[in-house]
Amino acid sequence: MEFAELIKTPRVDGVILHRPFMPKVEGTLCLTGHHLILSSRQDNTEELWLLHANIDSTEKRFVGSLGTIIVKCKDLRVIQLDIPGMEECLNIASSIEALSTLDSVSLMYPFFYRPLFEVIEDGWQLFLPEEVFKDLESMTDEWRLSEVNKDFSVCPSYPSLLTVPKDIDDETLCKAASFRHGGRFPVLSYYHKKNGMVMMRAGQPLTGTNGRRCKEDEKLINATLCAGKRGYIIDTRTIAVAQQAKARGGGFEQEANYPQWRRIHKAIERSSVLQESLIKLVEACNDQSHSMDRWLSKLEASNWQSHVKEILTTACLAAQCIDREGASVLVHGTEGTDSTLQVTSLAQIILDPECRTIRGFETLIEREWLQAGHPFQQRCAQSAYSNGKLRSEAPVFLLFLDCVWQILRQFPCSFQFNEKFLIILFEHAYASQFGTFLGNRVAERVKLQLSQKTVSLWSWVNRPQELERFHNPLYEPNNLVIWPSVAPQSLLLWEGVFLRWNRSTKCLDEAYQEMVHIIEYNKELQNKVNSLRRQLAELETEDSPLQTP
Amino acid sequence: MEHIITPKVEDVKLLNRYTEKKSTLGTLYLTATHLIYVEQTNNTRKETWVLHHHIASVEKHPLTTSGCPLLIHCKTFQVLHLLFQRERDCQDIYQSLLRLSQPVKEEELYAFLYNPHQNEDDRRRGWELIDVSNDFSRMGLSNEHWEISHLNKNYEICSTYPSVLGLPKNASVATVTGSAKFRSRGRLPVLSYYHKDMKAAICRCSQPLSGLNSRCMEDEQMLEAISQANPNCPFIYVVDTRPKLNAMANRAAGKGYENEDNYSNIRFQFQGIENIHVMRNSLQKLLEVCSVKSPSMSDHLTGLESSGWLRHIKSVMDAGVFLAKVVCDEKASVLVHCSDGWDRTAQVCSLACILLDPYYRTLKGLMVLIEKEWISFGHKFSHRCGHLESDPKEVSPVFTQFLECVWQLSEQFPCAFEFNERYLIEIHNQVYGCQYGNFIGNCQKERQELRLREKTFSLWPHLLENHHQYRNPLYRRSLKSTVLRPSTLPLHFKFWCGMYNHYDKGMHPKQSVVDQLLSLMQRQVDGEKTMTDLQRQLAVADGVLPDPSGPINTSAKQDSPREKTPTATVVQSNGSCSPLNNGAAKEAGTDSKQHNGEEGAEPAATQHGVTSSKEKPVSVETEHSKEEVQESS
């Protein structure tokens, strides 16, 4: 097997592991094709199992013959391994390096992983577009499911089934696709049941410098407007960036050609800028120097919180257009696979209570991220410790999760899931035993046969034992639109991710347990009271004939 | 009333602080104590009451086309932006408020008018509720090393100290009086906190009058006596909370700090907390940051940084943590001072007390701590809060900073405090509100002369009566780790939106976990009561118990727990409800868990009807996100 060639030293004894806020552990280090394992052989709880895919970068140091490898993980954890023997250390380091940067997807762990649990509900079969469309059909008959992309030739990054206006035929779709970046013609993202308004998303129109237009594209999006109503086009880029895009064949909708639409530009940064922001933020969080000024200025300079604010603001805007203005919305940026998806998915969380349930949130991620063609594999290839040359890595999904957390913090009783759920999604997007986040688009996943060869994350998450961990005990369903505040004072640093390894969570865990205890105890108490009432009522009916002669 | 020129003005606009589109129209009233703004739209009537004492500044801005603007900044960080139709009205209100918000004599303060319908007995009992000398006995004083001294009973040794002092037993009267003469304003080293288990003490004083090279035998003996009173450590720490540069500058004026060569066995340390003027300016900058209209994230963070506010909070916290560490890790005693020993020293000593002793993290314990370290040790509340018309350079948010440090701790240790954020904010508002007598005057002697105990009421009973809303539902009395060891890395300090943007409700979480849990706990109290009643009725119906009150169905109808008074139900509650009775509550807690075990398996037939929070405001409009459509389209 190929892995054996990469592992020169599979085992080293007497290795010392240092982890933040945990006592150091001495044990045996083993390398397998997919894991770095450290076992003290005394106590199972002391073991470390680390996926190679989770390793973002490594550093090695030597003091005499004692080598030290610092392992920086994609989940932002930093651990240190002290390895006796220079040769062993070098071998281990080079193996980790090689194994954590495997190029071939089919060598990834999900293809080798066999679940130790019984799959009750196959996550791969859960969120099929046909099923999702059935829900839509129950609310409106103005849309249809098109198979125009069934062989992924019209738009390689779209799924095979797409929801489009009923009156638009496949030919029109093909022409509109040729006018949109990556063939991403406008498709339905969300239908607002309350007033029948819709949100669509697309790639940028390819107007180019000479202002090309496309009647079919205009017809397609106009078909989503009610008679006499205007719609909003939300371009996630600034007007300047959108202008520049013209030179490369892109552009934005000209007012003259889209008279029924009002265009609004926002300023969500491109993905490469976001990656740099993440690197700076994590660097600031790991800076142990004790100056307040330095921390605040680094936090500010990282711009991470600004991105959070900008994305949330844009999502609120989209939601307002739909809910308050009663208008339909088209969202796009450049490719329509990053900032566009952040905005459309967050707007749905604001508008649609269903998206705040665990199942609904999974559906949202399936629909608006996985099937919508967010290139997970490229974006999550490296995380905050990447120091090499970056290709297309960017924390687009992490920023989305951060924004969800911000809303969750402001509406702690409106979500069925808790922060832990968001954190595991972050972890699994970057490194996982499950196949869900592999590949960049549906077409690739089909080709890789992920649904046959790997286990879906949802198969695991949706088991009752796991669901319990992610359940928010404060949850009480509410059908309202929830408007988050986007004032800087209201947006906090997501400590659960960024300070996770820089603090002891003991006190916070205790607080969470206490909260669960109060809620559980209350439920039990109410049950008991009800049951006593019943008993009493039964006794009374038995007794009453005796008491009243 | 003589200062009120116009008691009522109609058609006054109240502008929203951030977006002008959300302004309201209403009527403004001035009373002897309050400014009241009544907003009348259709069927809703909303009142905003502002205590005159809470007003920090009133600014009249130049006339605009839309009216005559008046800007009112409050000490509670509320900002009112009013717009008058007629300049006359604006001018009248402006003049009245200028006068009303700056009383000249103590007797004009609200506390001297305020009567919460209590008789003299209640008043006296109220004032006796918190007794600092009880805290001495709680700490185990007197003992073989420390004694309670009445040397200062007429405030002759130190006029700004309390009459009762904790002193080392082996310090002679000559030593005490001699040391007092060598300390700024006679504020000699005395006990602040005694740690029973470590036998270590935290003592406080003012700076020595050491100048460039004077020394004082008695003062040296005094420190020696403090050192000897701790058998566990051969030396004491002397902590000067000021930046070194400030302390050195004081030497030229005949003051300064302890020379390590002159005192045997001391370890001297500076802590670098800035003075009251720096703090005042810093808060000013912070408040400017808070009031920027639609700021970018970068504006906010840059502003936060340049205000220096969190840097100062961290410096206070660092010093408090240092003290606690010295006491519990090295079992060493420590003497703390700054210049006069009533600002930074009070902050640092009280913070160390909270870190070391879980008692001070209870509702009542915090009252005791504030009485002890702040009120009785002469923190100049009247000057620092600007209760009366006085030198604005004396005003400084020293006490606010202390409250913020406690809040920062409660964020790191969510189960360690019996009270919630609301309690801290309420205390803050009351300190500035002068509705109660506690925070009037600058030292105990002054308070006695003002006869506050006869003429005003104490705040503490009022807070205890309302303890339900101030409780932290997550509080765990049983927490084993009694000493708090917070991280003081900069990234663990947060901006306290709940305080400085308290009145900007749109910025706060729209659903409150604390309120949700508090209402659950109230239901729990009710539920437990109901359960006991039902069990008794069942027993009666079964014939196990004799029937006390006739047919069961009558009493069954009356089991509504809400008819009971709150005080009665608290005693019945399980676990963490009763704030004043640690021991009993602990037993009740274990008790109820056993109940759980026995009966938890019973089938759940009906739903448990969690209805309380359905009506909670959920879809509250957000200032910032709302306007976007109009602006950008």
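Model, not experiment: these values are computed from the prediction. Residue numbers count along the first chain shown, from 1. For the two forms, the rigid core is made up of the largest set of C-alpha atoms that agree within 1.5 Å on superposition. What changes on going to the form predicted alone:
- Put the two forms on the same core and the Cα of K24 is off by less than 2 Å between the two forms.
- Here E510 does not count as shifted, since its C-alpha moves by less than 2 Å between the two forms after the core is aligned.
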Second form
Amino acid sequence: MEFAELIKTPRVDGVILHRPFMPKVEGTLCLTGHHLILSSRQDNTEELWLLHANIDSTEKRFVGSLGTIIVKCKDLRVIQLDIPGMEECLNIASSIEALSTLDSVSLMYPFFYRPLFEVIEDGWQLFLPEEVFKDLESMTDEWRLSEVNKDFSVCPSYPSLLTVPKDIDDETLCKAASFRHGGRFPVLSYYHKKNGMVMMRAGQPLTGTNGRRCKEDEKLINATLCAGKRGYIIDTRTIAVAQQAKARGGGFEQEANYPQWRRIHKAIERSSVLQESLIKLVEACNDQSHSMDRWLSKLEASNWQSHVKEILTTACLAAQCIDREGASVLVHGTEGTDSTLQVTSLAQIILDPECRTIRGFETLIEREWLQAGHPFQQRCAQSAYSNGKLRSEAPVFLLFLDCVWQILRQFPCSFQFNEKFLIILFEHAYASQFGTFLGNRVAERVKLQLSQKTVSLWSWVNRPQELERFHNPLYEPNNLVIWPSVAPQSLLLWEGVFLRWNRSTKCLDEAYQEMVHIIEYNKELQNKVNSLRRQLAELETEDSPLQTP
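Structure of the form predicted alone, please, following the form predicted in complex with its partner chain?
All you get below is the one chain by itself.
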């Protein structure tokens, strides 16, 4: 298919662009295969380059021959285009709709994008399982890298290399995989070097109504326990939902078959519920007309903050079992690709200071989200404005980033990265020129040859000038476990995402720059103090022989 077939009117003059908190701009609107571009001949006017992939929905309005297109974006931005001529407006709207809903992944912009920057570090080669395993090897010799899934046949949503207990052979893994949803047998998620406890993740066991068991699965997860120790199975579903899953062939671990493990049920909602929650939250944030009571009522009705609280509570529970109770943990929900990954990755941010650095957080996202099989392509196909029927869309990754922001806000000196870094990840998960978030699993990315045909997001992020933008000026390395408060009073609405297009951030930006200036000035003064102390010490050393009788 040629993009030109979808572009009925490639260019229109005299288009007026309206954007939040920016002066209106009159210029020429151009449509390309991947971008909506508005450029103006006015001096000091910023051009608009909007990826079609970032467009969630459009609305058309007409007053006489003047047409207006309201463009609602996946990053929650809303812009307005006033287009002279009804036919031109209809053609532009039709083209935008067609170009923003392309089904073929290989037609998406990352396959056509050529970077203007020099790629210093290839992001595709940064977080390979073999390299990550070397860090584990330096701490323990009780684990091995298995190639049982090298052709993705045992578990289509797992990577080709998996970290498993050293004493468990591949045949046992295959049998355990047949007992778990989607073949997602228990694999290592995190090793706590303080006490040697581990966190595993998996899909639900396929016990069914007959209470089916699997000796190989029992052997696999028991291999992670130290002698005389018990473990915890954290099921992210309520007991009622887990019971219902039995009728569909799923279920949960029977205590009689896993006597060394205690099962705890939590209540993280299903993906469809989360999507509805996001839609209600964004609708509340965009409604400027209501009173305080109505705003608070709408905010509560969205249940977004309740989801944040439940996920953080479950992550804190997992971290507490590992660090304070000295017990290993297995986390799963139904499929093991959504709430499971939220919990395991947040628990690591709480426990491991390395995950609170920029490079460590990138590693975490690669290992616990991209390689672990979170279906980004499905979950991020639509955002809060789409008019289409919901299929598999859900803001699972956005909720995770919101939880990270909550912890960052409570521990502002313990993170090397700032809020901008989290927002960038949110934006690129939904629409990007980079190939990092394309596809739903490693097997798909290998088939699409993303590492050869597209540029990695990390190749851009890890350039020195970009890292400077994402660096937290308050950062002071903190090697302790950090315990966030999950009290309702401690959890705030993430204004940086949900309100950034609804009110000006000028004052906040100025305050941030002033804070950076004060910190830099403080460092200069500290350096001067240290220099003067050294000079004083040298003078005292020179004077001491003269004072000797």
